[in-house]
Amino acid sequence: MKLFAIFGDPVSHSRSPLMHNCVFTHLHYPACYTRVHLQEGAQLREKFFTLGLSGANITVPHKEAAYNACDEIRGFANEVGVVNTIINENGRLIGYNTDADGFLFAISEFDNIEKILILGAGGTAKALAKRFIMEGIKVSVINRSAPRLAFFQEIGCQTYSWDTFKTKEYDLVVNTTSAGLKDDNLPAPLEIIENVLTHTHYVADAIYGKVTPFLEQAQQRNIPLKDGADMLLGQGVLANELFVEHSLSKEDIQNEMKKSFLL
């Protein structure tokens, strides 16, 4: 019996030990999903290895210590510096990331996305702008203060913070911070978020299970929106196929992973 788990710091609200487990029930896969409190990042890799795990998630916020405790980085990963799957192989921990492409799925039924606007300069914001710039897509990044744009920078962004913030049309606006979480908070203050939800199509945040402030601001503006489920889906199903080494198929894992859903 393979054990799994997810690190976060709040972890409590986490669905992956229920999607994961689903598929391992269902599909006859011997292994368990189980969700580990983590408040130190830099204590995730011992205690990766105390609880004696096959392969891990990682959430907030520890996605950048994430990398940092991997022995090998493999695929996307490398392109961002961040991870969200760490595989124990043969005791060396080996870290991918599949929140972009998890994201991708999400929007897929948004149209004609060729500029975002990005709220927040954390590890998915880092994955997520890397993976739309691939795709050709014009990035926009505001974070609170400057000092975290660097990366932004450097691979092609417009970067902001809030005392630097210009206004342009976007296509899609996406809130990957914590604001909404466990708080009422914002992702940035009310007059840039009121400024950004009157120049966009679309809108979406990467906190599932909840309508946070942010969306609820969109609701009242009438713009199309997505919460993160699809986009937990999505890299769900793909760090799945790492944990049991590709032997279940794709379709199998999706299939199961979608009924965790209505549970």
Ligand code: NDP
The other form holds:
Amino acid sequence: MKLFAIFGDPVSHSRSPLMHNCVFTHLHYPACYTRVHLQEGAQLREKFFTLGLSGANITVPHKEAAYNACDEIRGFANEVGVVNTIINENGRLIGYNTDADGFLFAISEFDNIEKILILGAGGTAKALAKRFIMEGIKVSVINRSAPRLAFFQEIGCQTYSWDTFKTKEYDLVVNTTSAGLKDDNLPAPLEIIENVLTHTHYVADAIYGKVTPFLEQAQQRNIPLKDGADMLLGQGVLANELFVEHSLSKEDIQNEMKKSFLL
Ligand code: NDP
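Pass me the form predicted in complex with this ligand as well; I've looked at the form predicted on its own already.
Then the entire complex follows, led off by the chain already shown.
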């Protein structure tokens, strides 16, 4: 029996255990998935091995620490220095990033996305921004604090802190901050939020399972929107394929994982 886990702080809200256990149980894969509340990202590697894990997902705020904990990084995670999935390959930790492709899957129903504003500059924002740029999308980023913006400038994004922000027209505004996850905060001052919401066609939030104060503002203006549930599904399917070493079909994984959203 293999053991998998999600590490995060907070982590009690995470639906990943339910999603992955649904796949393991219904597709008869001998594995179990749990959650670990981890406050210090630097302890990730030690905890991983102490628990005897075969793999893990990493959530807020440890995705950059997860990159540093790995022995080898594969694929898109190399582009951004952010890891959300780790596989134990014969005692070596291999890091991947499935968030960005999960998010592209999530917004595939929105048409003509050419200009995106990202709220936040953490691990998730990095992965999305880089992936959007690779797709030829123009990306702007606004964050509460300035130091994290350097990465985004280097990859060609227009960047702002709250006090330097100037609104443009956007096709999509995405909240990747953790504001609204465990509190009732908006991702930026109300004045900025009101401003950007009058200049976008679509809105998305990486947070799932609740209507965040940000989504509430979009709802009041009848802007087509989505929360982070489809992103969660998209990244989860890709992570599960890695966990089971591609021994199950992607379609079966997706079907079983979708069912967990009804629980
Ligand atoms: P990080 O900790 O790496 O980044 C958090 C970001 O949020 C930083 O830019 C930080 O700003 C900003 N922030 C935090 N609190 C506030 C606040 N009160 N007001 C404004 N900005 C704030 O987190 P992650 O990138 O890993 O995750 C971000 C969110 O995305 C989480 O809510 C997570 O649950 C969600 N997520 C959802 C996924 C899904 O599958 N649906 C997948 C991945 C993430 P500063 O730099 O100033 O500190």
